[in-house]
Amino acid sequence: MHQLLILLPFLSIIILNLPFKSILRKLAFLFGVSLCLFQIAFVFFPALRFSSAQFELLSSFLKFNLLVDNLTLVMLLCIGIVSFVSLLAAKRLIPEERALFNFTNVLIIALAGLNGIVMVKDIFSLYVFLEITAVASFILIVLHKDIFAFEGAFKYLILSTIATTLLLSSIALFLLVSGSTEYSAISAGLKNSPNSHIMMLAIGLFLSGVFIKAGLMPFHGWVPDTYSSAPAPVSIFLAGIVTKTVGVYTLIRIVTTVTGFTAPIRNVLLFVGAFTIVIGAFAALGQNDFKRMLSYSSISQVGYIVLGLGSGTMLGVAGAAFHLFNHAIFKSLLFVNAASVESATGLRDMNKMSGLSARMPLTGVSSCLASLSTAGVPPLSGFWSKLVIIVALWMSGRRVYALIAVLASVVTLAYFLSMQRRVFFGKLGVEFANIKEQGFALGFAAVLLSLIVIGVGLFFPFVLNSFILPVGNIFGG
């Protein structure tokens, strides 16, 4: 039944391109829609993960070795999530049924390729989903055929080939020790030769080709370009679960899954995911771009996720994973919150608005929320999942990672404030005395979200025992 997340949405683009288009063009976001929410359905009831005899024989034509363990569900959650509020963003700002269309067959290609990536259990087809994901979300982001969307997109374009390259190197290497391509043979494999040179060079090569997917520092230089010229419901998607899946995930999945913490790979992961937090936080305060604020806050919080993998532990790894989650969840809220306001006002300077939430009153109130949780406050999501990957640094003895954990937490609760008080506070400019909320379905995106990250804070407990902690199991459960 797990190989129909990934053949529907191939089946469904078949579907939608037969003859009769001005017929399917109507349907295509209902199928978008549709296929969304069967996947939040899949996670939340077994019974759908179970396979029938029928479906044994449509999965039977694809032969990808499937893996869906917790982290696999929390991911596929995840991806659910954000591809459903992408489209009900781009229902509103993308008024031309044609080019409604055309977003909607290339999300749902990516949705298969951010799947595939989050099921497959060989880091060859690994590698292949990631393609296909690299592909759309490059088609996405030229979408309206914008010049800075095409200059965003030329840049992601370089160095997404870059780290293909060093992606393909590695796996190349990895082969030709262990003789496979599959997670377990390769984990087996540097067990057996834990000394190789050509291991550790095809570890190096790896994490160098995921770090750039992730956007972290040093490798960040595509992500707020692209972020920030990217159609809104475009940047809704990158910046809510491309990135998180295709850099991030597969970052987690490979540490806990092949080449195991030893000591160097926790040191790089701990400073990596350390310098990207303290840097990203600082360029984000530095901003008067909304969206580019946001971009450069999304790769400071990645940096938070880093950080707890590189912990070591299994509290750690389940932190990061609970990051992982919230941070799809606040930052998709805040990209809607950005293209309300952008669509409303046609501005993305900040220093050009004031006490916008007069106006706009559900998207100064969502806002905020995503703005706290963001930045750590209790009770709200963000909180916790910060807490955790403080507390499992701190017991693994790396205290000074951990106060940095803190300490730029603060950061990011300063250049929030300062978005909201340059936004949505104060006095009303007389500019924007007509503007209003933009429409139901950006409304609804953003109530679902808010919902989202206070329910998650107010029910940690019942979150962490059912949800977060059983992902550390994948790595030494």
The other form holds:
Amino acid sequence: MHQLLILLPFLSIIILNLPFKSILRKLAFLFGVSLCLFQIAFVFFPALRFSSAQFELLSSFLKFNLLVDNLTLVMLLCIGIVSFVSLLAAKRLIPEERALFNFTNVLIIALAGLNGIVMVKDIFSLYVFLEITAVASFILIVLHKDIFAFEGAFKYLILSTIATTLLLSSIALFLLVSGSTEYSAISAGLKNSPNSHIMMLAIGLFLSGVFIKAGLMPFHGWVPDTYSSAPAPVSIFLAGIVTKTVGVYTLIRIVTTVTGFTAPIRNVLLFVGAFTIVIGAFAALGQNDFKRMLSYSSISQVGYIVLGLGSGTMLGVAGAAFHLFNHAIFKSLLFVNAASVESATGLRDMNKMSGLSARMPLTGVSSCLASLSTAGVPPLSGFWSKLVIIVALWMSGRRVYALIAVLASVVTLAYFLSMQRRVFFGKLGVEFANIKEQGFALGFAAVLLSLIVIGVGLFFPFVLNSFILPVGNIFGG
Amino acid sequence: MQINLIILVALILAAVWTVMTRSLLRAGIGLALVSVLLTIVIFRLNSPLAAVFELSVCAGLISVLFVSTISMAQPLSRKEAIQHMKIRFARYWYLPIIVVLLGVVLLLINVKLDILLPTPEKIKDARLVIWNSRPIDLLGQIIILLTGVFGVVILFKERLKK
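Now show me the form predicted together with its partner chain, since the one above was the form predicted on its own.
What follows is the whole complex; the chain from before opens it.
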């Protein structure tokens, strides 16, 4: 019953906004958390995924044409976990009941949008759900009506609109050639007219649109402003899953299922991926603002995913999906830590902090774990996904790109160690003598995400065989 | 063909006017004009139903929304508006030239439409397409509308209170 993952958020919104708002307002958070937990259970318990007799009537009425494969399941899991963590952070950081209610409502809408993106098998439906997610994201960013957030949201809005225009133009051209907007029909249409200028233009327009949505270099301008100016729970949600689904998942899906790995597409992906990794990493190295540094790091890590995809092999696709999952987890964890630090100190400038680990040990340790995982230090999760990507590149003969990926990891380690040194290590500043951990919700989120980072690393063989390698099977299918 | 080209040129001019005019209200009207011209193009391309949607939703509903929102906003003074317009011209004067040059380049390049077009399908009833073939898009559009309503309520309600 995959339809439920779109229908339940939709129904929740309607129920939450019925009369008796004062009671429902208190229940909104529980609704949001329940939806996320249902989604996580949906991935782990196959029994939930298959229609039972009770749902047959619903299925016959709502003929949603959905696609659920291993990549979809990995994405649904990421969306469930990151949304859950974002809600936990909101519970702590948005004290006013009405504001929390508003946040939860819009997050549930975004959840429906994200679930739609990963489950549809039609490029026009994909566009519809991309728009739902984009509009919900604009509202989330400006939720606190902060002037910088308005600036960030405006940049996001303008660039996202340009991306949408490119995607729509491309969809129109795909429709012209294939006569349908279904992935399979477009793929067949492309096979019939492989060297057409129109098709190359369509693919080029689509890739450009998706590159903007994913925040890849040189289309990354909106990412640091948006991530750093948005309220903390929104930053977690945006950096953890929104851009990864809207941009990166869409890229993986379209390249593997629709266009296939032609030589020009592989070369573009490899070049853009490597360029993004290097520039993003060096840009992160020069930042003093905690959240801006994480934003550039996020850009750089997306480069790894695109590089893995660019290898054009099953292993590369699996590595890209694995790094997408890992990135969603450790980047959410880092943004949770940034939220804790900002909430405790009121600061984002890393040069003004020192020795926070002494008063916030949980935040310090979890941040260290997430940083090491991002940099690819064994045995944490990020090490394995980067290893899979590098092996895939090496085996496909792209050794220079594999080397760039390895060297950029050193830069990643450098900026994260610099962050740890400035924020958490050293002598505790006098002005921070009275700070403390920021409540159960943020602590729980940090512990949960840290356990996933460690667990995926330690049980890598099991994760690889059960979840990761099957993702590669979508390639060509 | 020539009529289509004339309409398209008029459409581009209306779009440029929309972007360049110094009054928000006139920009809103310009946008409605673009939609009306687009409606004619769509109608001439044998898609009357799409044309009706374009006219009613884009030229009608959206224009009403724009005008009502603009009426809530504080307009610029005449002096400020002229200043803004000057800045805009200074910043974007080259855009129309680029558009014209691109058009010339596209005319000169002999683009090969090297494609195998599918055989046209029998025209389907739009109602059946919307309700039977694409219910997920319909649900998506309802969710987009809901999101828009939320956006307005969340972002404007408190402002009104203040």
